[in-house]
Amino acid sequence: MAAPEAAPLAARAEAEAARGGAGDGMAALLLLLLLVAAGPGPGPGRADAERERRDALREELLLSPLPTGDVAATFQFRTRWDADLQRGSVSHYRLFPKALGRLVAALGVRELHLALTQGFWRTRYWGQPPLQAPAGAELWVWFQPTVPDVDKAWKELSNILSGIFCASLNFIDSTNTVIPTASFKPLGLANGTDHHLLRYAVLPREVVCTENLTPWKKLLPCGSKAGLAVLLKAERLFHSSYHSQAVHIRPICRDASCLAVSWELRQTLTVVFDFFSSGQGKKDWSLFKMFSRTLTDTCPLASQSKVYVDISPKNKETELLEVSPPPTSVHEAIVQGDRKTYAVYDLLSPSLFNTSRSLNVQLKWKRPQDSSEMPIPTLHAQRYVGGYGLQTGEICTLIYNTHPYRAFPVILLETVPWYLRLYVHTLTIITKGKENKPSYIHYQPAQDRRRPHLLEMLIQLPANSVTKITIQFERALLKWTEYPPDPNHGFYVGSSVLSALVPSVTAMKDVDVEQSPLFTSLFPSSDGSSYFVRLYTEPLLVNLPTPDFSMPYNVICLTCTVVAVCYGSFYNLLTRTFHVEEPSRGGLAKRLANVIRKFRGVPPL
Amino acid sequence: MVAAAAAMAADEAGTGGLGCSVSVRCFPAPRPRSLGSRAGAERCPRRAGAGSARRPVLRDHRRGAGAAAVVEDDRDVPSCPALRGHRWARPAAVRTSVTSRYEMRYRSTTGQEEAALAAATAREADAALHLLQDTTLGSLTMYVVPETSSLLPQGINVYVGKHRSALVRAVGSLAALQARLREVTQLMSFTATSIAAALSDRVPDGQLSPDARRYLKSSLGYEITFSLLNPDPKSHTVDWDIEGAVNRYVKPVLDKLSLVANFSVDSQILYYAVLGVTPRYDKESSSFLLSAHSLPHVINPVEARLGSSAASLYPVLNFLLYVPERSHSPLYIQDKDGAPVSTNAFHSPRWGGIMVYNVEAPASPQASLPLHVDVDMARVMEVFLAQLRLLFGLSREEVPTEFLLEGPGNEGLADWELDHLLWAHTVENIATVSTTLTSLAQLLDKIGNIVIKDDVASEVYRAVASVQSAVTKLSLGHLHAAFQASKEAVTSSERAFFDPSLLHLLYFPDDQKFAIYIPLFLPMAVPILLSLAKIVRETRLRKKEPTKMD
């Protein structure tokens, strides 16, 4: 395997950034502070003030028109709790949901990321998502180093989460769990990245629907009764091209000095509405058209409640679109390498609801937009199954770097179920017609019915290039009980994950993470020259040789019938008594014959 | 789950488990006369021969309430019972086959006890005596004081202390005293009804009072969740110092109960959680009313928000504090007669309790919203702790007027109440184990080819061994050891019963095997049946016309 120096820059930078740039001695200091805090409690006068700011909820909605004419709506609800979930036998929850808090405390979870997604984010056409998730269910968890048996805790955790979110996460077992070494680094505060504490699983077959949304909404302090969550109406959300809901729990720094830990629960939900086809070619939209609701009041528990609308001018032209009502303010930021302009509606500002009782953000295009040029994201990827027949095949991944002059490395994580037998010697990586040697490869072969293949590679992508990665596989024959219902539908192979620090075209300036919009802050950028991107490719659907499941029963039926018929006639032969029958007056045929004979004048029989 | 009728906890709530609300009757304590004790002792019928001025002390080692019916013959009470044992036995519950046996020992008081009993009041004497006793679980000490003793107030003949002791005034004949001692023993350990209540799931309906089904089932642990429901956060910001309240009021009780089970406590605040019933507006009192018959419908919609105990398998006890929304306050609960409930709270059997906490309307209607509310935790916890006692079956039963029960004090329950709980839970655990093992045996009988793994088998053996040792220890009166053994038995039997390999559905049922072979059996059966029919027809014909045979 590769040298540890090859440990991916991207992930390391990411972890570093989350730590807020604090040194390594921070961990020891933090422990000391916690010990002090556990001592005598604050006085009664301070207790109130303490309680005031112990937990906070920030909610926001980002509406961004996509290049294709669709509209993406991203909700983020962040509950921040200035308490240490790991210690203390008695826990008193206010805004933080008790179910998740208890889970974190009981199972020694350091970081938890769960995403349930229906549909696929088309990065090539829709651009870089604020937070992408693979189709189906994705769960990755970092455990505390104190957890004695990580596998047991992981199993228990997935079962409990399955119960909380009504998802089939209980199907996560050793056959679809991997331990990535480089791709997934803690997003929050962490003082060690021993990847044995990490577990990652994807269930691409999972179908996400209302029953998953309802428990997700229940975790919000205001439920769906007030605030932005009023818009979360299931029948509209699932009438969309893409729906992804996620829960992220991580420890973060309490303040800039980062001496104490806070816990952050981030609930995100992304929907993409297709207005181009449903709106007769018009790209105009409004909140009411999308959600069939408007915003009427704020959640009284939220300390921040904002709606952002992406009104960035394209190609430096004059503004083509117009939002109404007029926004409270305009915010400019550089998000994922692009200069963006947002119209901001602050729901907590009293002026907003003064004029009208409800807020219905509308966007109109001033003149039809020529949709000929679409901005192509710097990094995007594509994956498909090649080959023919039911014996062998080939997984092809194409990774595009469209940056005009900068090369950058990307970590590719590929998880393939054991019933596709990968041949590593057939792995080829070709860029611009030449072989591209990965600087780091971690391959863990599968074991039948025990664990999947895991392939992690660090690949350098030259500027303006396409990299093609192919690997051949053979399809295994399963036992007849191992086939899922409807096996002819095919077997899913989960999305592969691309993590990269993409160099930015425009320079970014350092901003206060706490004050910037939430959608920018899950992956904070370490420096101004690059930004972190995690992309997921399409899940694959592979056909496996499937037996005729009714065959045994058919055989039983047929043989039984033959045996029964033989038996019947044999039995008849054995039991029948034969005796000579006296000719009687005859049956119908004889009488008919006699009538005919009578007509003919012949003597009857 | 909560379809069960919510019973009113109004009366019990008043008797409170808190230090601040104990129902101690205060009385002027007369000074004990210096010679009074001797005078009393001389009149004491139990006086030991060696002429001491000591009061005889009745020590009662109660012996087991075993699940197996162990009845020993009543031995005649010796003429001089001092320092001799005495046993009596009787069935603990007529309808359950549990019998109980008490072992009594009599002795004289020691000098230290004498000094302790010279205290001014019964309570002081109880506290002083507590230091002298050996506090074995399941044993009781009763001190018989002379009739003229001023230790007990006028009209009170029995004083039950906070620990495992009682003071009994020697009034009337020896037989009457003995009867009274038995009565006190039962009160302080278990009665027929408490054992029947512990077995309530196994006793047919109709034989039990509705209260019996209120008690929580015995479990290895319980989770206690306090939830503050604030359906109207726009008008009320409610703050409760639950952390302090738990430490001050709940913790002492749970520390004491930790012998019985593991407890975990947490709390949460739920916003926009409304009751399932719209309260009725009452014009006369200009308040809103929830009538008793609508209470069962209150819990269900709330329960969906409470969140399950995902991280553990222990039963959850929910205590909800409901701050009614501004448009529905003040809100009062009415009992069946239409009178408002003084505590404004009710409980649901085996589930928990709900208390409605009304917010005082601001003096001026222009007061800015949201209104800040600080919950008076002492008032709330008083109710919740009373409900907790009730759910554990620790409600004080009706006692004769001559009995005086000491309040449980800050710890929420007296030592003998803990014993009471342990007796009941041990019997219930043993019954649970026998039910579990019986149904496991039934399952194994039903599926002939089931595979029993070694670990399952060893769990079953362990459960049987533990339950046997629990029964033996129970009949010997070793309460603590018996309880531990019964807990182990429950753990082992549950682990065996819920082993995933023993799933009924894993095995191919026989009727389906037969169904698969129907294509074979059916065509083969046709000629057989036909020929059978033919044989029957022919025999019948033959019988009808026997002459034709010739």
Contents of the next structure:
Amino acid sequence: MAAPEAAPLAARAEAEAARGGAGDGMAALLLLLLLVAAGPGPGPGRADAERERRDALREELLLSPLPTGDVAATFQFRTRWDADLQRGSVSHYRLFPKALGRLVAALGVRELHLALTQGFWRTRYWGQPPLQAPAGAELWVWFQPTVPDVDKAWKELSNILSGIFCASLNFIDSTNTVIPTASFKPLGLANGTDHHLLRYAVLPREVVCTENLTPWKKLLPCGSKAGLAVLLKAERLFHSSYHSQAVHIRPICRDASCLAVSWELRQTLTVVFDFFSSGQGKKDWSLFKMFSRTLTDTCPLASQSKVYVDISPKNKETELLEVSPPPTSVHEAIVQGDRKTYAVYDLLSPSLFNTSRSLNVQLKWKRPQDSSEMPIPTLHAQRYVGGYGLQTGEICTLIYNTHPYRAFPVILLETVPWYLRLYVHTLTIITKGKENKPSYIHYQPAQDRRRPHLLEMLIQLPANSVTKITIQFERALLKWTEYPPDPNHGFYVGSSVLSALVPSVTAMKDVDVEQSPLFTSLFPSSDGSSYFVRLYTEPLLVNLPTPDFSMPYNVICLTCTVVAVCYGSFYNLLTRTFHVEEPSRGGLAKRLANVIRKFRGVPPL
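Please show me the structure of the same protein in the form predicted alone, now that we have looked at it in the form predicted in complex with its partner chain.
We keep it simple here and write out only the one chain, dropping partners and molecules.
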């Protein structure tokens, strides 16, 4: 109890002592002493309040004009909680979603990364994304060493997440789950890197729609009622070229000494708007054009709410972009090896909403952008299926290193379903016309109807080179019950995963993660000379030998017709009774007719 609250009660106790007798006075005096003793100190209510304030919410929106004239909008909502979820002693949830907190504690989850994506990020034309994900659904989880059965926990976790996000994650099983050894390392605190505690799965056929966005927004502390989340209008988000929403849970250091652990939840959403396909016909854009809404207020639970607009000049001489209204500040940072300049709008600043009740950020091009000014990313890749016929084929992957003088290694992860039988002896890696032997290779063969192929390689990419990786496969003939409802559409093969430390053009300095923007702190740089990049190639669509599913229908119809005709005839012969009737002589009319026919010379009836 606080001191101001104890003062009136103390005065009341003194008045009761003055009016009452000795017994009442003694009781009032004891009550007064208890109140004075409890007043100045922090009571249980204050301790609970301080415990509740251990969590914090940061939200930000990054608007990036792309070289092709499109616009990428990246939302990030970060909830940090200074609590130990693994001990299971947490009973009160304020900002952190209780559904996810109980899930982490019950199943022994150390890190969880879930992404639902519609479309494909075109790295060659859009540049490196802040956060990229493969088409469909991707889930990879690190479990605690104390988990007795990782496979059982993985299956239970996928089923629970399927219900939370209304996705088909319950279709994750042993046929599409792999255990990578080098591609996916923990992004948070990790005491060990035992890859047997890791599970990774991709569902490239998953379709993302509004029913997945709604539960994702409900996990936000303010929902979609205030703050940056008011822009998340489903009608506009899904009318875009690319849409990806993700959830990242990981343990982080509470302070610089890293003696205590905090838990971080990041909800990210990336969308790319194409104004040419939407009928706008102009590269000038604004928040209202993109989302059909503007920012009117902030989330009262957020400790930081900012909008970043990338106004970096394509060349150092002239600036191409002009933003309005004027930003509250300008931030410079080195992001993915390049020096970037951002116009910052702090929604918590009192001066931002003084002039108008809403914020509608507008960006105009000062002059048309030349296509020759499009920057080429240092690392990008593409993949396709070669060959002809329905018996054999070939998977080809092209990896580009456009750095003029630096070579660097890259880890390639290939996950191929079991019904494409790989011939590992046909694996070839060609760079500049010469064979390129991988420094590390890990291959786990598939088992029919039990597990997929897993291929991991560490490949050195020379400077300014193109590396071609090919491997041949044979198509299997499935059982007729294993085909999907639309077998002629084809079968999807998940995207390849590229992980690399790309050399930086500009030297990077160590920055405080809590003070830097959120889009720069998920993959922190280990040193100032390189930055981490994870890319995904296109998913593949492969045709398998497909039987004519109309033939069973024709056979059934013909068989039923023949059986009906034959069975009906035999049934009539076996069940009907036949009687022989002798012809009668007839009546008077017949006799008269025969007499007349006799005179006419006609045979009688």
